[in-house]
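As a starting point, one isolated chain is supplied in C-alpha cells, in the form predicted alone.
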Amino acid sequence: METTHRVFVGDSRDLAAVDDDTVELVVTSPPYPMIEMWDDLFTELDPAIGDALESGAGRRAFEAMHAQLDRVWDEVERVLVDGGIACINVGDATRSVDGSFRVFSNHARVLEAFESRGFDPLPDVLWRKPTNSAAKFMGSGTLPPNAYVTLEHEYVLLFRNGGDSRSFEPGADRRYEAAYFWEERNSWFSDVWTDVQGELQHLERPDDTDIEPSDQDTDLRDRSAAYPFEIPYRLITMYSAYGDTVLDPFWGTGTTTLAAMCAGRHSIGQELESGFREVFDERVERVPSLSRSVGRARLERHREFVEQRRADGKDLSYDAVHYDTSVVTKMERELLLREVVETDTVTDGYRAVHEPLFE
C-alpha cells in the first residue's frame, strides 16, 4: 500500500490546492487567539487587530483574531466530505488587556463558529499538558480573593459536517483492519486525557534506544506550539480508516502528516512559512522507525492487557486473524497494523511505502 503526502506553502484562509469533498478527516491546532506569541501574526493579517490591542480593545480583538481564522472553517467546510470530522486543539488563553485580566474563551467561540456552518458538535475532549510547578499560581498566591486558577489543559474539539455518519461498504476491509483494541477505545474515547506527554514527549526507536529532538526541531516546536504527535495519531486512527485523507490546514513541523504516515492514512498539509517545510526531510527519515514503534508498542500493550485480563479470570472470546494474541470483540479480529518502509520526495510532498507490521 501506498500513501502520498502533499505540503503546500500558502494562506489556509484560501486552500486551493484542495477540491471540495475530497477530505475525510481534518486534524489540525490553530494558532490561539489572544496569545501573545501569534499577534504578530494576527496583525499581519489584518492591522486593525494590533490597532485594537495597543488600544486595549482585547474583546475587539478577540474577535478580529476568529474572524481570520473563521475564513479557513470556510475552507473546511468546502473540502471535507459529508459525515467527515473535524479535530480542532484549541486552547484559551488569560491575558491582561487595558490592566484588566480576564480568560478569553478560544474554544467557545470555535464551538460558535462550527455550529453556525451546520456542523454537528460531539462530545469534546480535554488533555492534561505538563505544566511548570515553580510558576503555577497566578494573582496573589495564597491570598484570596485574587489568584486565578491556571489553565492545564487543551481542548480538542470534534465536530461532523452534516447530519449522517459516513457509510462503507460491508465488511470493508480497509474499515475492519483499521480497528484499534478494546482497551485502547476505553482509553481513547475517554472525555479526559491525562497520559498524553505533551512537548517533553519523546520518540523510541524500536531497539528501544530515543531518539531525542534535534535543537533544530525543539526551536520550530517552541514556535508552532505543536500539539504532541500522541494526539493526532489518536484522533486519526480513531476517525478515518486506511486509504482516507487527512487535512491539517495549519501544518506547522508537519506533526499531523507524521502521524498520518504511521497509521496508513493520505494527508494534505498547508503552512504559511516555508521555513517549516525546509526541515521535514528531517523527520521523514526516522518514519520508518517510527511507525515500527507505534505498531509495536500497540501490540505489546495490547498483550499485557491479554495477560491482566485473564489473570483477573476473565475469558477472551476471540482470537486475532494476524496477530499471535486474543482479542475481546469480533471487530478487533480483523486489525492488521502497518509500517511504512520506504519514504521518497516526490512532486508537492512525500510518497510513504506500507507492508503488515508482523511480528
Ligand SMILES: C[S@@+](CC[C@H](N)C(=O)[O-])C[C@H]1O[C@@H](n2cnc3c(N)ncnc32)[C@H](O)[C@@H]1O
Given for the second form:
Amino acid sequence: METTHRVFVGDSRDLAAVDDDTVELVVTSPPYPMIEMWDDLFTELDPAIGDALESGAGRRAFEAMHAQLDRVWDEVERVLVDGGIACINVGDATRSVDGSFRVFSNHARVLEAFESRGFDPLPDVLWRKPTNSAAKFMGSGTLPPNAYVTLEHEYVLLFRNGGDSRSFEPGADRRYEAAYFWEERNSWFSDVWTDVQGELQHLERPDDTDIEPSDQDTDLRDRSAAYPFEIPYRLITMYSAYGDTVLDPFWGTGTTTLAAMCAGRHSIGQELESGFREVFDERVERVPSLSRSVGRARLERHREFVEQRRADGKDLSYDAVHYDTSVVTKMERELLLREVVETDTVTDGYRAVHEPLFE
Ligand SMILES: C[S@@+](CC[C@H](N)C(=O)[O-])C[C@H]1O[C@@H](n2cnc3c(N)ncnc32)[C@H](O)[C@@H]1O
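To test you: the structure above is the form predicted alone. What is the structure of the form predicted in complex with this ligand?
Below: every chain and molecule of the assembly, starting with the one above.
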C-alpha cells in the first residue's frame, strides 16, 4: 500500500490546491490569537491588527485575528466531505492590554466559528500541558483576591461537517483493519488527556531511544509551537480509516503529516513559512523506524493489558486474526497495523510505502 503526502507553501486562507469535498479529516493547530509570539504574523495578515494592539484595543485585535482564522475555516468547510471531522487544537490566551489583565477565550470563539458554518460540535478533549512552573498562580504575593490561575490546558475541539456521519460499505476492510484496541478506546475517548507526553510520545525522538529531547529539538518546538506527535496520531486513529486523507492547513513542522504516515493515511499540509519544509525533510527520514516503534508499542501495551485482564479473571472473548493475541470485542479482530518501509520525495511532497506490521 502507498500513501501520498502533499505539502504546499502558501496562505491557507486560500487552499487552491485542494478540491471541494476531498478531505475526510482535518487535524490542525492554528496560531493562537492574543498569544504574543503570533502578533507579527497576524499583523502581516492584516495590518489593522498591529494598530489595534498598539492602541490597546484588545477585544478589537482578538476579533480581527479570528477573522483571519475564519477565512481558513471557510476553506476547511469547502474541502471536508459531509460527515468528515475537524479536530482543532487551540489554547486560550491570557494577556494584559492597556494595563488590564484578562483571558481571551480562543476556544469559545473557534467553537462559534464552526457552529455558524454548519458544523455540529462534538464533545471536546482537554489536554494538560506539562509544566515546570512551581508557581500556579499569576499576580503577586499570597493575598486574595487579585491572583489568577495559570492556564495549563489546551482544547481539541471536535466538529462534524453536517448532520450525518460518514457511511462505509458493510465489512469494509479499510475501516475494520483501522480499528483501535478496546483499552485504547477507553483512554483516548476520555475527555481529559493527561498522558500525551508519555505513551507513544517518547518514540518521536532520534534513534528511538529513551533520551531526553535535545536542546535543538526543544528550541525548534518552541519556535514552531509544534504539538506533541501523540495528539495528531491519536486523532487520526480515532477519526479516520485507511485510505482517508488528513488535512493540516497550519502545517508548521509537519507533525500531522508525520502522524498520518505512521497511521497509514494520506495527508495534505499547507504552511505560510517555507523554512519548515527543510525541517520536515529531516523528520521524514525517521518515519520507517518511528512507524515500526509506534506499532510495536501499541501491540506491546495491548499484550500487557491482556495479561492484566487475565490475571484479574476477566473475559477476553475473541482472537485477533492477524496477531497472536486476544481482544475484547468482535470489532477489533481484523485490526491490522502498518509500518512504513520506504519514503520518497515526489512532486508536491512525499510518498510512503507501507507493509502490514507483524511482530
Ligand atoms: C501553532 S503552529 C502549528 C504547529 C504544527 N502543528 C506543528 O506541529 O509543527 C501554526 C502554524 O500556522 C502557520 N500559519 C499561520 N497563519 C497561516 C496561514 N494563513 N496559512 C498557512 N499557515 C499559517 C504558522 O506559520 C505556524 O507554523
